[in-house]
Every structure is written in structure tokens, then in C-alpha cells.
Amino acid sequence: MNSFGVAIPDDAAVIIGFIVVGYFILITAFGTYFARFSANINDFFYSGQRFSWWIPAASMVATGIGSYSYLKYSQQGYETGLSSTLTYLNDWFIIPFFMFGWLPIVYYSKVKSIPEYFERRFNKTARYIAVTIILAYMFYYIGYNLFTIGVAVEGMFGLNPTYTVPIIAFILGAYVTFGGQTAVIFTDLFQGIMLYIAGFTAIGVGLYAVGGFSEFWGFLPVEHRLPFVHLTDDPKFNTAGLFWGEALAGSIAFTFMNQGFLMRYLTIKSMNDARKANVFNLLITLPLSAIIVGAVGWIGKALIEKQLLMGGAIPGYNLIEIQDNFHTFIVVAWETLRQNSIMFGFIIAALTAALMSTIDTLINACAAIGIYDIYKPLIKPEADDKHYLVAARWASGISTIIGLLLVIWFAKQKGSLMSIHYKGIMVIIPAIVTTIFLGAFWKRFNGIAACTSMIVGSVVTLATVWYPDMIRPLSEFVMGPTNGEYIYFRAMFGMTASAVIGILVTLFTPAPSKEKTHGLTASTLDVAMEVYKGAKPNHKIGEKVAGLEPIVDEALAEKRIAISSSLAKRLKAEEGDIVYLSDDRWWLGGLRSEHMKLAKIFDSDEHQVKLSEASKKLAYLLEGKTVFLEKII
């Protein structure tokens, strides 16, 4: 019996191992294939901003589910029931701020990284404070994910993480280093599908084992059926703490400052499509993900309760014993699959995919900050695109190595995996998420206040690690558990302190200049759209016109097209507008596409698009394939 408390025979372990290794090879090959779509630095990090909304939206499934998610939330589902969904469903209140504020600010301002926004909105000092904090946040996540998969592999197969984790890191680094963001998106798209298939398979066999949904619901304790646990009773898991810490700090951090998450939106062809992806994520992805990662824990509780009532094992199954709640998912999946090595291997491979799909996003994001905020402005400001593409691949490799080295630190930490996770994250994020929020939604907020709130707010938050009683007054004020060491309230304390510092400094220092706010705050988005286009936006709503033949015209400059007046009328487009040209095949999701500027409208009824050969190459268009046009702005 391994450390998960699951009796996996040696021959079964070999089969499971082969499936997992085969899956790794398949994913690596799948990811590296898309290296051909990274011809320049913009392609490498932002996929040329060419995708339809549904591809990045679907790929976010895998980004939002980490290697620890199945284990951590199945454990929580086993212990507290349906309330385990709270951490995935707490994002509702920040969506309007993100969809109509922060996302369009970042999208239209064309910043390549969050720290770049800090320099344009505040000053260079703020930029490099932000670089330090954001890299700490992302490296922490990379190291933590690698560490947890090492723990899982050791528990199931008895393999030393000293050997397995570097191999996994090498495979991850390979396709991210050479494939870039496009490889990450399509790999995550595939892995997201696998995650859902594996998750619903585990849920399906679990429900079958317990006797169907009615039996499951009947044996699930009443308190486990409730969507919320008690407001403050349990200092480790309570509704108040989850909101003030996980939702307020954690969700804002993941949505507003997670460079990898934002980069997914910045690969989408238009702001309208980006908002569609956001709505899809809120209404579809997050609820389904909450069920996927927590439901096996709910079923496990019902199975245990049924066994207790029957006085033994359920007919046709072994007695299910969960010795450590953190291993709930592994134990329940293995036993309800009736120890089917092939099916269990597939589910474990999907759990491994959760690791890969979270880390690949973070590696690519770290590399983006490394290039756009460190290498390009400080080391090599004047170089060609080819040079930066090579440097980006080096940055991806270095990011992987740093994350791997952090595994050594994680291995020395004590406590549960969840406590180790929040030990660092809830110290890192409070000051910077508060600064982002104030900067985006308060024009008066200035550079001096931003730098002060990030530095002093971070120091004050860090001080609570040694002086946890600093948190107690705030915890009591919002009716939280009066436990000064409670990690969720550390984040809230840090955000409150940072906000107070930022507001006070702002009120006693000069207001920022117009150039520091125009197009960079929620109240100046009209300016942002004009800067994005380079002219007054055209908000007339036209139709998408398909079945067009691309015709080469070398008189046109790169990324410039010419169309007939009849087409322009249907598109409601004018000269100077930005239009989106894409291969007609919808299922490519924009893989072969590019944004173009409408350079000329000629008096004709021709159903054609004229562009240069260089523009066709930029859009990855194939000979003999028709295209469609859509006006963007």
C-alpha cells in the first residue's frame, strides 16, 4: 500500500505509469507542433492577438485547475460538502470591474505586461516594484505546482521527486520554450477537454458505485448539502474568511495581476470577443470546474456514510477507507473504478495535465515580463524581432529552472499543502492588487502613492507572519474568526493597510498629469480606444462578410488591405479602420488570421480582399482558401 492508502499492485502501477508517460509525450508533441505559428515576438507571447473568443475561453479551463485542485478541493468536498465550490464561485462581484474597467484598459493601451502599465500610469520605480512582486507571485505558483505533482507521483508510485520533478519540468519547458503562447493555448485547450472527460468519468463511476444520484443525495449529510459553511466557526474553512481572503484578495489577484491569465485575453481578436470569453468563464467554466474538482469528495462522503449504515463494503466493491482526507480523490477514483489500471491511468494523466496546463501559462508569462520589462528596456533596447524571439525562448527556459529550484524550498516547509500554498500567496498579493485597483479606478491616485502603498503595504503584510495579532482587530471588526494567524485575513489586512496608505499619500501629494491617466483609467476608455486605433473609433455595427477571395496586390504595404465599396458598406467600414481578416474555417478559431488596416476602398462590387504577399504570410493564409472580414474598430 502506497502513501495514498491505495493498494496499487506493481503490474497495475507499471500500466498507469506507461499511460502517464505516453500522455506526456503526446502533449509535448502536440504543443511543439504550434511552434510554427510563432514567427515573431508578438506571436510568441500574444499569438498575434488573433483568436476567436472560444479558444482562449476553453483553454482557461486547464489554466484555472492546478495539479493540486483535484486533491485540495476533493478533500474540502469530503469534509464540508458543496461549500467546497465557494473558492470557484466567489468571483461574481469583481467581474464588472474587470470586464468594463481593467480588461479594456490593458487591451486598448497595448501594454505588453502589467509592470509596463505601472510605468505608463505611475513611473519607472513603480514598474520595477511591480516586476519584483509579480515575478515572486508567478515563480511561487510554478514551484508550488511542480512540488505538488512530485508529492502525488511519490505517493502513487513511490518515485523520488528528486528525479521525477526535473523530468516533468524539462517536458513542460520544451514546448513552452519553442511553441510560445499559441502552443500553450492549444495544449491547454486539449488538456481542458481531457480534464473534463476524466473528471466527469470519476464522478460518473462514483455515482454508479453509491447507487445513483438519489442514493448519493440521500446519504450525503444535510450539512454537506448546504452551499455555505458557518460564517466564522471553523478557522480553517469558513464563509467569512473565504470571502474576505480568497474572493477579495485571491480572485482579484488571479484576475487583475496574474500576467498569464491576462495574456490569454490579450490573444483574443477584439474587445467584444474578450468580454464573451469573460462571461463564458464566469457562467460556464468556473461552475463546471467547481463541480469537477470537488464532486468526488462529496461522493466519497456519501460512500463512507452508506458503508457505515450497511456495516461493511458496498456489494461489488472493496471497503473504501480514507486515511488522509487529502487523498480522497485518489482513493475514491481507484476503488470506484474497481481498480481498472487503464481508466485510472487516464485520470491520473489528466491530473498531471492540470499541473502542466497551469505551469505552461505561468512560464510563458514570466518570460513575457523578463523580455518586456527587464531584457528589452534595460539590457538590449535596440534589437530586431528575431533577436527578441530567441531571447524569449531563453527566458522561458530560465523561468522553468527558477521554478524547479523553488521546489527545494517547498520540500522543507511544514503543514498541509493548502497552508503552504496560502502562506506565500497571501503575503505577496495584497499590496499590488490594491495598487492596481486604485490606479485603474481613481484618476487622482498618483505615482508616489503607488510606490508607497506597494512597499509599505508589503512590509506591513509580511510583518504579520511574525506578529499575527496585528490582524485580530480587523478580523473581529468584520466578524471573522478571532485567530490572528488565520491566513485569509492576512490578505485582507494587507489590502486594507495598503489602501489606507495609498489614499492618505494621494491626498497629500500632487495629482498626476493627464498623460498618466488618459487611456489608463476606467473613466478615460474613450481615449484608450482612440489611441488603440490611431484615429477616432468607428462604432457602427456592420456584418461579418465571408467567402472572400484574397488577391495579392504588392502596391499595398504590410498589414494593409483594400476592399470594394460594396464590401465596405456591408462591414460599415471606413478607410483607416482596423479590420480582422481570417481563414473562413470557423473551427480554426482564428489560428490563420491577422488584424489589418483598411487602406483603400475602391468603387467596385468585387467580392475580394487585396493585400500583399507579406500580409498573407503574416496571417498564415493558405492558397485556395477563402477568408472572412470583420470590422473591429
Second form
Amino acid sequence: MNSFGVAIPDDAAVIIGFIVVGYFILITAFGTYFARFSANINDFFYSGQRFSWWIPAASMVATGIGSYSYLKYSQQGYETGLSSTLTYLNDWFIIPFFMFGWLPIVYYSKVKSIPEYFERRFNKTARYIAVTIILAYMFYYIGYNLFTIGVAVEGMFGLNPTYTVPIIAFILGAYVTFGGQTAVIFTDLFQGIMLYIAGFTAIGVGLYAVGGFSEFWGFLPVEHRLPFVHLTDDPKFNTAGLFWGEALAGSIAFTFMNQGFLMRYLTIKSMNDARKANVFNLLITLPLSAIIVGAVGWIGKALIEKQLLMGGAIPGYNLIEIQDNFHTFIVVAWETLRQNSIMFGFIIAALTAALMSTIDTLINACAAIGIYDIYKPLIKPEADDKHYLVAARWASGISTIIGLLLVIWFAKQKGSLMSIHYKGIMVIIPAIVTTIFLGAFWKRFNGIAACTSMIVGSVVTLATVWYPDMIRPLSEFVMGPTNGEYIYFRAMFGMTASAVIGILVTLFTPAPSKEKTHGLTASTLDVAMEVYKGAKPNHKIGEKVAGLEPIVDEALAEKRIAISSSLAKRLKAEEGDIVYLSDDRWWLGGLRSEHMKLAKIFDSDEHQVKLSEASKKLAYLLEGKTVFLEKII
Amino acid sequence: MSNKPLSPKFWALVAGVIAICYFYPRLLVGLLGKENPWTSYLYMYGFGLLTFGIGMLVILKSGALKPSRGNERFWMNLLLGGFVFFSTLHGLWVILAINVPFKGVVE
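I have the form predicted alone already, so could you send the form predicted in complex with its partner chain?
What follows is the entire complex, opening with the chain shown before.
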């Protein structure tokens, strides 16, 4: 079998194939197990907002490493070196806007989707323009990812995508449809761990082959060691473009309008934990991800340089030749593993699984929009939770099928995969991202301006596909590349145009009413917190108290608890506060937990917590297991 | 539903940002040249600081971040620390890259 630049013997290919299929079966079984934790629609899409920060944070590893990341970034790493990490390490600039603006707005206002925010903040028209744009963005992503899975599997195993893509889509659809968000999070968590093991294995054997870290660094050309590329030289990869197009437009788009990622944050038990997840993602997950997806390319470059100096292969290894840079990861991993088919099979399994872990999030997010923005408000407004749960599963299935149909369109497109991807995404995102931004941070921004900005902004951005020179003045202004290929500047141009349109329309139209801004903008977060709690927030910082044995008291209503005064003192909790009750075992990450209203504080020197049997069931608590309690707000 | 004009301070800030966007990269390239690895670093972190600074200003002025509320002072310090961390990391990385000799074949 000759795949991706390496000749794999047939018996080794069979072993690799078995490992990959086994891995896929394992993932599907693992994901569908979590169907039992989706008792209602809130569980299905938001896992009951019960998780500790580390579960969604760790699961974001696999979500963030999507189709082709290993292949694409290893190629980039081989061609330009450590600057391949740049797209993973430039998100901090916009983080104040997200962590203290958009994230708390979405979290405390309890919106279920970005379009729902648009209706509450602007009007119904804005909501459905947003639905159209966001669904276009997400279906584009699902179709693209499924398409690239087909290309990758064909490249590695020679299998026809006509058969492999529907099978993989069926596997994905199965566990997302039955397990919902909890299944997505736990499979992504598992796959994230596998990705790290596979990635670091490939890096470890690569470093060993080159002779250790100092040899690797020494044989890496200086320009390959740098974290940045030339300011403007390469139209496809330059620092100026990467700042405006990736660090700003791309990062804002990914963090602000990716419904899948936002939903991940909405599964977390508190705002404080959501911020922890956000910081962990930026400081730990993304840098590590940048290394595991790109490092084999850097090592490949050092190996080639060392071979050049030695005048042949490194002792103990075959001569490494990379004919097509896109094959860097496969060639380097296969040769540095000394053609060990079991190890290589595991790496390929984890790699192909990485392809799945981005789409599952998107399918779940599309289904959420389908239910909360289309089915519930427009088709069946009054139905019980059971009905919506069934509808949500149908919506997941339909989203998978639409994504699958889009693969046919992608297969007909010309040009590189990267150019297809960027061309679509950079046209779709700018107008809506700008509208979210202005809506969240500028109280004066109104519904008319939002609709105009989204429609006209999208049209102007789309026009640049035929008239790219429209972008040139903006690129020149900030000394970006002016060579006619504005891969990164298109989004920045679209955002600037949408912002100018939005601001101008706002200045000439009436300001929105108070109800359109209260709790929905950065400057009204106090109101948002009060609405979230249903009373004045309690910001006192208390302790987390563990080792509690819950006492059943049927006098208490569902989701209500009573605690002793001594316990309240340690928690710094008052009657009416929202508290979080969870199984004591930290490694469950909140899988068995629930938010409760503190209904009563009774006098006692002992630490006691009382709740009804129904509340215990809601929290999935097990008999005989101790719990911990934490005041949330 | 008031329709007050935006304050002169706001317009001054906008004008300042536009001026920086125009003059800063020209100053940088004029002083260091486009080929210098520090040009890319300073371009990224100069504009990055501008973006980050505006972000901090917006969340502090709007009250979205109140250092006296709960543990938000911790988060504010973490935000600032994160910026210092990434800028230092990339700075040290450039130094390490240019100061270790290349062992391979120099063409």
C-alpha cells in the first residue's frame, strides 16, 4: 500500500486498519454510554450546566484539533518552522473582551443560542439573519471536516470516500444523537488524552532519532526556530496577516460566534469555573496542541538537515525523503517509529479520531440552534421536555445528513483544501462577529443597525471575492501584504466595513430601550447576575465544604436545600443563594451534581445538608456517597 | 431613549488608534527593516498591546470587571500576567533562536 508518501506493507496495513476500526468502535460505545445522563433538553445540550472547569477544558483539546491539523501544521512546521504555533498562541489579545464581556453576558442571561441573544438584544429579524449566517458557518464547517476525513482516509488507506465518509458520519451521528453534549464532552476528553499520547509518542521517537533536543535545535535553521515569520513576504503565511486575520478576526470569530465552543462553556457549573476553563485553554491546551500538531514537521526539517550533513541516512533509520510536504507527518512518524505498524496504527487511529472530535461538537451545536431557534419558537412552541428531547435527537441526525450532503459540493471545488476553507469562512464570519461585538460592548447599538450591519456587511465582504483589490487600502494602511492574495485581510476588511456601517446607522437612529440592553451588555452585567440568581448576588468568597452526608427531607421542594448555620458560615452563604451540590469524587468532574437554591438555614453546630429524594435523583447522587457543597452566587 | 452624541474623548481615542495603526508599523520598519525578526515580534505585540489595552479599558470602564467584586481582582491580575507571559515567552524564544549556532550545512 502506498499512502501519503510511504510504502506500507500489506500485513502492516491490515494491522493498522484493525486498530483504527477497533478505536472507532470503542469511541462510539464510550459516547453512547453517556445517553443515560441526558434526562431532559437542558442535559442534552448543556449537560445540566453541572461540570467542573477541567472536564470541558480538557475536552477542548480534541475539539480544537480538527480535521487535518496534524497533516496541515506538520507541513507548515516543516516549511516555516516553529512559527506554525502562531495561530495557537495569539489569542490572549482579545481575551479581556471575552472573559469579562461576551462570556458572562451569555452565561448569566441564560441564552441557549447566539441567535436567541440577537432577539433579546435587537429584534426577531436580527435573530433569523443570525440563524442563517451561523448555520451557514457551522454546516460549512461540518461539510468541510467530513470532506477532509474522506480525503485523509483515502490518502492513508486508499479507501473510496464515497463509502468511508457516510460510515464515519453514521458513527458520529450515533453517539451525538443519543448521548448529546455529555457524550460529546466525554468522548472528546478521551480522544484528547489519546491525541496527546499519540502526538507526544511521535515527537518522542522523532527527537530520539535526531539525537535529542540540543541536536534538534542545532540542526533547525535559524529562521525555522523563530516564533514569527516574515512580516509580509509569504502571501499565505505572514505576521501582519496573521495578526489582523488570525489573532483578531479569527480568534474573535472562534471564541465569540462558535456556538459549539460557547456551549462547552455553558456546561460549566459557575462563571468562575468557566473563566478557569478559558485560561487553561489558552495557557495550557493551546500551546500544547500547537506543539503536538506541528512538532513532527520541525523534527522532520532537523532530520533532513542532519542527513544532509552526514551525506546519507541517520544510522539505524531509513533515509527520510519528503517528496510532498503535505505528507511530512506520515513520512516522519512512519520512519522514526522504524516502521512499527502497531505503534503507527495507534497514532493513525488517534489522528483520524481527531477528525471526528471537531464535528461532534458542531453537530450538537447545529441541533441546539435547530431546536431553540427554529423548532421551538416557530414550529412547536408548547410541548413537554420529552418531546423536545426526541426532536433534539432528530435535529442531530438531520444536521449530520446536511453536513454529509455538503461533502458532494466540497468534492467539486477546485483549489487547495486550505483555500476552500479560508475563502468560505472569511466571507461568512465578519459581519456577524462585528454585530456581536458591537451589541455586547455598545449599549447604543440598536436593532436597525444590527440588521443593516449583518446584511450590508456580508454583501460587501462577499464582493471582495470578485474584487479583491477593495481590501488593498486597508492592508496598505497597516503595512500588510499587498500582493493581491488577501487570505487573512478579507475578514478584517469585512469586520471594518460592518463596524463602519453599524456605527453610522446607530448614530442616525434612536437608541434601544432599556429592556433591550439590561443584562445583555458588558456595562449591565450586575443586572444580568441579579436576573440569573433571581435576587441580589452574593459575592462573598466562601469555602468549598466536602465530606457531607446528605439527609433526605421530603418537606423540601425539588432543587431546594436546607443547611446548618455552621455550614452556611463556612460557605458564606445566605438564604436565597444558589449553591452547587456534587458527589465528592473529584474525578467525576461534576457528572453527579446539581445547582440548588438555599431555601433554609437551620441552627446546628454540625455540618448538615438536607434535600428531597427528587433533588438527589436530579443530581444523579448515589446512595452512601458523600457530597461537597459550594456557594455559587 | 436618548440619542446623545458620542463624547469627544471617544472620538479622540478612535483618532489615536487610527494614527497608531498607520504610523507604528512604518516607524518599526523604518527603524529595524522588514527582515529583522524583532520587527515581526514588535508588530505582533505592539498591536497586541493596543488591542489588549483597549479591551482592559472597555471592561474596566463599563464595570464588566470590578476588582472589588468577588475574586475579580485575581482575574484582572491574571489577565495582565497572561499578556506578560506570552510576550516574555515569545521574546525569549527569539533570543534563543538567533543566538544558538546552526549545525547543518550552510549554503
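Just so we're on the same page, rigid core means the largest C-alpha set that superposes within 1.5 Å between forms. All figures in this text were calculated on a predicted structure; none of them were measured in a lab. Numbering follows the first chain given and starts at 1.
Annotation: Cα of K597 displaced by less than 2 Å between these two forms, core superposition. Once the core of the two forms is superposed, the Cα of H607 has moved 3.0 Å between these two forms.
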